[in-house]
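One chain follows as structure tokens, the form predicted alone.
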Amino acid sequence: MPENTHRVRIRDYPADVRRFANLERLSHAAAAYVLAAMETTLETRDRFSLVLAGGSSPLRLYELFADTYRARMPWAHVHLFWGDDRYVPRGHPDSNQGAAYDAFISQAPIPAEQVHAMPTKIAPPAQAAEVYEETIRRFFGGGPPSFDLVLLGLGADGHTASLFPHLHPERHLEEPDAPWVQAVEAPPGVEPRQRLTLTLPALNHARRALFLVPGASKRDAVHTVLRTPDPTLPAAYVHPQDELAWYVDDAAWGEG
């Protein structure tokens, strides 16, 4: 089945939704999207800031960065950040940083100083959040965190990054001095509970955001965010400066 493209509005914000038959096709299309964004940005600037998503959804895309698309990636100009991470060491199986290293960073010719991982060894977590926010602030010269592209996933409960519904992350959108990075706890039953995450103000200062959403377990959340008039799940509040895209597979979209 060929992909289908939809133009929707999410809380009155325009978004392009593309449907793909499966994760493989979705991941190749996402790689093309990332490369196009890099090419456009590097026409006028000498660096590209990419925020990585955690979880399992982007792992196939990351593998493509390491093999199929490796030679086309402008590694010398790419700076990597993370949208969230579990508060565990990089070698822990739940580490988003560790998963990305295993999938592509360890194989990519990217300078080590251009990999800006969340500091999950600093205690307490609130201090780690402050340290990462300062890293971002220095990178952008004290200005807002205008990342060139943020990759995001979607949880079955509608969370994105580690912004869970019970945290009411949208409240930060009304706060002029809201943090860009926050230490949070996932709801009971979601492990590891302690996490670091970018906040909605940080995500919404980005130029582009691309959601990668495969799998039937995400169907209810996809329906709520993309196919209801006034969604209140955290993912519905991601409104970047220039462009919002959702790539979903048929299993996540469902019927109709």
Ligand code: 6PG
The other form holds:
Amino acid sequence: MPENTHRVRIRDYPADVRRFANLERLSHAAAAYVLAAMETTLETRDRFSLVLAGGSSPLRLYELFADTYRARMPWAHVHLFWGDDRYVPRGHPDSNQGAAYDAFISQAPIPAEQVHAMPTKIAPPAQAAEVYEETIRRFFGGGPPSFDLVLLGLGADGHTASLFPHLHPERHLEEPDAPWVQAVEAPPGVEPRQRLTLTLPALNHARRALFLVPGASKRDAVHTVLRTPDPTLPAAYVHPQDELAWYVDDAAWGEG
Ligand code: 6PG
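Show the form predicted together with the ligand, please, the one above being the form predicted alone.
First the chain shown before, then all remaining chains and molecules of the complex.
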């Protein structure tokens, strides 16, 4: 287990937490985690499905994909998906897919047909969610959405992807036929409100999940999810099949 790592239990599910001095070190360690997962997976399989997080936390990691680690990325075998996106066109400044294209996809030698962006041009949003769910079902041949790795951020309110507390996304974990993709609305004041998001059942069928959590604004949410015995925030319900890791910088971890 790398240094500065310790094992916690989140709703009784084991997770490895690694602390880093700052976002730069966190991002390089995250790149190493992604590359190691790709190397292991591609020893026995011919493709790696990576679900990208939205927001600002992963952007430095994405830049590293296209520059520092470009030559090590097995681009021909990588398939990209999104954990959520705002229901805006790719060119909109709030678009998660737009930010990822700007940060690395537009500069990377990844075949266009391997980039599976959320269809935010399809109306209404509920139909866009159905179309993306069908994309995922086809990719996995009708089986469960066992993404090789899901990258996730954490909101100050404990949301992840676009699974906000007021939506009570954990209820899907009790529903045998729960959707894998949903059109949802962020809380008032969180713009853009209309979103598409993977649901907890889809996230939890993944083999691995890696949270990227920098910054003091996340301190309370980090404390609640990682350091209280029975957290109830949406991010606490992410329990992938094989590995769960939380990469947190010192600012988000706080003292003590
Ligand atoms: C989104 C993200 C969301 C994000 C958190 C953290 O579409 O906004 O998917 O879940 O990861 O809100 O956002 P920052 O990384 O910008 O702090």
